[in-house]
Amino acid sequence: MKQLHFRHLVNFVLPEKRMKEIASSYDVVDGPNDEGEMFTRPGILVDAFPSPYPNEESARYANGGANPPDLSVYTTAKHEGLDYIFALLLGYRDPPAGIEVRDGLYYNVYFPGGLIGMPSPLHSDGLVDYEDGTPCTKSQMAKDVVNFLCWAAEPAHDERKLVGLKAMSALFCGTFVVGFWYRSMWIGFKTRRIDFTKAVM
């Protein structure tokens, strides 16, 4: 997730003390140096989550060929995202008769072409512990993970719809206040009434 920083995980998911934590636990390659050379530091809520591959090639190596995509936006980016994430997870199956999958690839019913080099990554119910008790169900755990990338395409959109919102209200008022004064202003001359009399010789 390239576009999704640490920051914006905070007071949403943890505290920033235990946000910053968690940061500091990778190490994050900065530089240059006063010296022209690259260096490792401790992450810093600024830095962008760390890509569990080192480069493209180890990626494709690591998913049979495939380069993951950056899911960051890919909920906006992709037609009915948010359905098509959701119906993938749930989507795996074993393929019908007459369907041959080579090593390395797995049958998915709404992936185009039906073959997908992600195995499943909701194998079972009950890999997740809900702190309210919800039963931790396949489904229960793609619309979270559905959830999460909706909110990662856009961490600011609650905030952006309260300040629009914030922004209308006052157009409005400003309005009432602007027609008002308009009225007020322009009544005497919009109401008065000019008699004119044929002058006497």
Ligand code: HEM
The other form holds:
Amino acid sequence: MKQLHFRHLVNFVLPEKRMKEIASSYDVVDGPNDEGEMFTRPGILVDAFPSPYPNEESARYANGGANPPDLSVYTTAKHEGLDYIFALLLGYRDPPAGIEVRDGLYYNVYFPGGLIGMPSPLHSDGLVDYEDGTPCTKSQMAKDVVNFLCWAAEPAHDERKLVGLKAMSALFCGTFVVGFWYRSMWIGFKTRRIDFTKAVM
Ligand code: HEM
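Having gone through the form predicted on its own, I am curious about the other one (the form predicted together with the ligand); can you provide its structure?
Shown next: the complete complex, the earlier chain at its head.
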């Protein structure tokens, strides 16, 4: 997830201190230093999520030639992205009779063409423990993954909408205030009649 940085998770997912610990547990390549060399340092909050693969070629090599996509903005970038990813995560089936699946491919009813290079990431129930005792089913995990990806695509979404709502409310109220002020200021002029006939003494 190239677009997401550790700092995005601060106070949304974990407190700052814990996120700093997690970030520093990753080695990040930085540089060049004064000697022109790249160097490795512990991650900090402003670093992007480290990629599991150093480059596209190694990602393809590790996944039988298929390139795992960057999921940072996938839910918004892809048409029906949320529903698609949810369905894809739960769409692994045994291939129907007559369909040959070569090594490194998996049959998924929701993937265009049916054969996908991604093994089922949520292959069985109970992969995580929910602290509140929620049953850890595949669909529950898929829902959480998709919700996370949706948030990750636009971390500032809620805040942006809230600011928009406040601005619209202020404009709405402002319209009435200005309208009232306008009428009260001009009422004397707008209802005045100026007559230019000669005054009769
Ligand atoms: C819950 C975690 C994951 C999610 C939500 C996820 C989601 C996705 C999505 C949405 C696609 C794109 C499908 C398309 O092109 O229409 C994809 C492709 C892919 N993913 Fe994952 N993925 C996850 C975990 C993994 C893991 C752990 C691996 C590696 C072992 C992996 C390897 C791949 C590969 C190789 C592709 C390309 C498939 C192809 O083009 O045939 N994914 N993934």
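Quick caveat, the model's predicted, so the values are computed rather than measured. Numbering follows the first chain given and starts at 1. Rigid core here is just the name for the largest C-alpha set that superposes within 1.5 Å across the two forms.
Once both forms are fitted on their rigid core, the CA atom of residue 190 lies 2 Å or more apart between the two forms.
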